[in-house]
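The chain that follows stands alone, in the form predicted alone, written as structure tokens.
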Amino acid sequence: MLKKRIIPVQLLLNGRLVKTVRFGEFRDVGDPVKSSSVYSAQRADELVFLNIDRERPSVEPLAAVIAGVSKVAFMPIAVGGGIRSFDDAAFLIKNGADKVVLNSIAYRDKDIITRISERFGAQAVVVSIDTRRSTGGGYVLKSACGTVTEDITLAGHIKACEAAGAGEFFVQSIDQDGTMAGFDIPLIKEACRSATVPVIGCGGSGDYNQLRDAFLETGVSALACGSLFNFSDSNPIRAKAFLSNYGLPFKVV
């Protein structure tokens, strides 16, 4: 059975990692390299850190946190947000970064994911899709942080960026997000019933029974987690200790 595994994700804003309510408000919460200290201390199985300053939408600052973040964490690191070309995600990855996350650039560009995949493998490429309800059922597509409503199906798009070489997908529901309410439990499996490939389930993380029926009714590979990390005293150390108990296998550190 493949191991399961619990994802810190971290957004950064001007250098500092901050946690967003619905895209929209959000709190600073704390050093990117200092919070990463402290996630390999606690046994993250990886990290996820997405760039949303939608004034600078480049890799300038994911690149400069990778090189302090690489030196305290141990861990497999995916980074994302202002991603807009090959040449950008092939910086990042040679600059230590693990795998790229890639949104916005995988509506217009299937290529993109192709050279990636081809070039440095198929586990180093996630396509980041953000979600709405829609009020007629369903989910409606978003990029830019957000901002731009995208025409196609979340199983249309999973499945021609699966097909173009993505390796694993990271689907957040914006309606839950920052909330603690507990994820989108039919977003997640309409996800995993549509891709292949593994999938994080991220958005609404609040505690440790949501990621226990996240992980039962969905089987999803993964469970990405701010909020439940940032603003209680839960850790990947105890949130795994706990799932444990349900027959979930996760890897032993």
Given for the second form:
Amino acid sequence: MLKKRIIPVQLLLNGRLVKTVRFGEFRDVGDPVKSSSVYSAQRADELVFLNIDRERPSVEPLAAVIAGVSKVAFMPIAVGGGIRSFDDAAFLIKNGADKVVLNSIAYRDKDIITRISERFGAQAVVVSIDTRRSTGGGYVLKSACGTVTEDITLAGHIKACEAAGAGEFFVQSIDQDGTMAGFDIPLIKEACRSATVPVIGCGGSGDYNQLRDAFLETGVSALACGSLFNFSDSNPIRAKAFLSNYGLPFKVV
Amino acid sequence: MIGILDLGMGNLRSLSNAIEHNGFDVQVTETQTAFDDFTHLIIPGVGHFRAAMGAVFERQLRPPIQAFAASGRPVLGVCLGMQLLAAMGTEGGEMEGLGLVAGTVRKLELAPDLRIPHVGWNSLTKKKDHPVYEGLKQDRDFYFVHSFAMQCDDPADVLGETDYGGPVTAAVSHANVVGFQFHPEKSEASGLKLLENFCLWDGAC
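For comparison with the form predicted alone, kindly provide the form predicted in complex with its partner chain.
Next comes the full complex, this chain leading.
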């Protein structure tokens, strides 16, 4: 039986880890290689790194971090933030990334999704979608670290990216980011309905009950957590021990 | 020395890191020139069967890989690398594989509620005893990412299965050749154990 996944999500700024609230209020939370070593010991299922530095146009500093992480964490590593070309993606994969995460470029250049997918497989292309709740109901899609509004629906964007070759979606609620107030369950449900490939939900993790609710109420394959593991005594082993009480399956290693 | 064949298909750094982590000397190569120095050969890869076999044919690697296997030294295929061991692939049209394990690689045929690719941690059910399984418990989880799987002509070549809407070939073995559909280098302690066992194996069953 395929297991559910719990994924620590790590934001990178100038080679350091940071945590945000609603995509602002940066706080330094440590060194990415050391934290990844700890997450490995705590039996995380996968690691997601998102580079939020937009000053430097090169992915080389990001690749250097990933090369270090891949020496200490023998689990899948997804990396994104600022990928502008097929060559950027190939360079990150060569340096230890298993999946690349595309966000802003996925709205404008479907060809890059197709090229990466054809070369490295659909599973290597994760499309990240940042959303805000709309005043009229539904969701507005945001690119460029939440600063630009895109004129396409969630379902429409998911379908177009899937058709281009995306193998997974990382759906994030900006409203919930860093609040520790729980996941946006209607958002995750809508994404799971629209996608035929796996969906990772992100944004708002604050305690294990919220993880349980999101797993039990939606078809989500994985949940990504930032604040929960950065700022509390929680860790993936304890999260899975708690969630196992509710019949949710997790890996045995 | 453990050799890793680079077909330009995906993340090889994690695999070489995992072999080094286990304390073995490792060399990544794009050509056959170093094959004589290798005690073991690993064929990794993620991506497209046709693209990968295209790279094998273009670099004229099929005969030297087959000669390596015929020498009795252990050969390991990982993920797409395991699929390449088969006689035939069907991704992007029928194409000949390395022919080291009798079987055909076909797209997973699943009920509509199951998502493809099959991505994530799933259990490995051992179907027979093998030196690479030394010390590995039954039904541990390994990390899978694939849309195609090998169907062996001879059930005796099935080394392990996983369950994704029915049995899916997760590992194969034939004489001194083994293949893992999952990524041992991405499967933490259990995966590192399998790689260590492979590197210690002399190829005899």
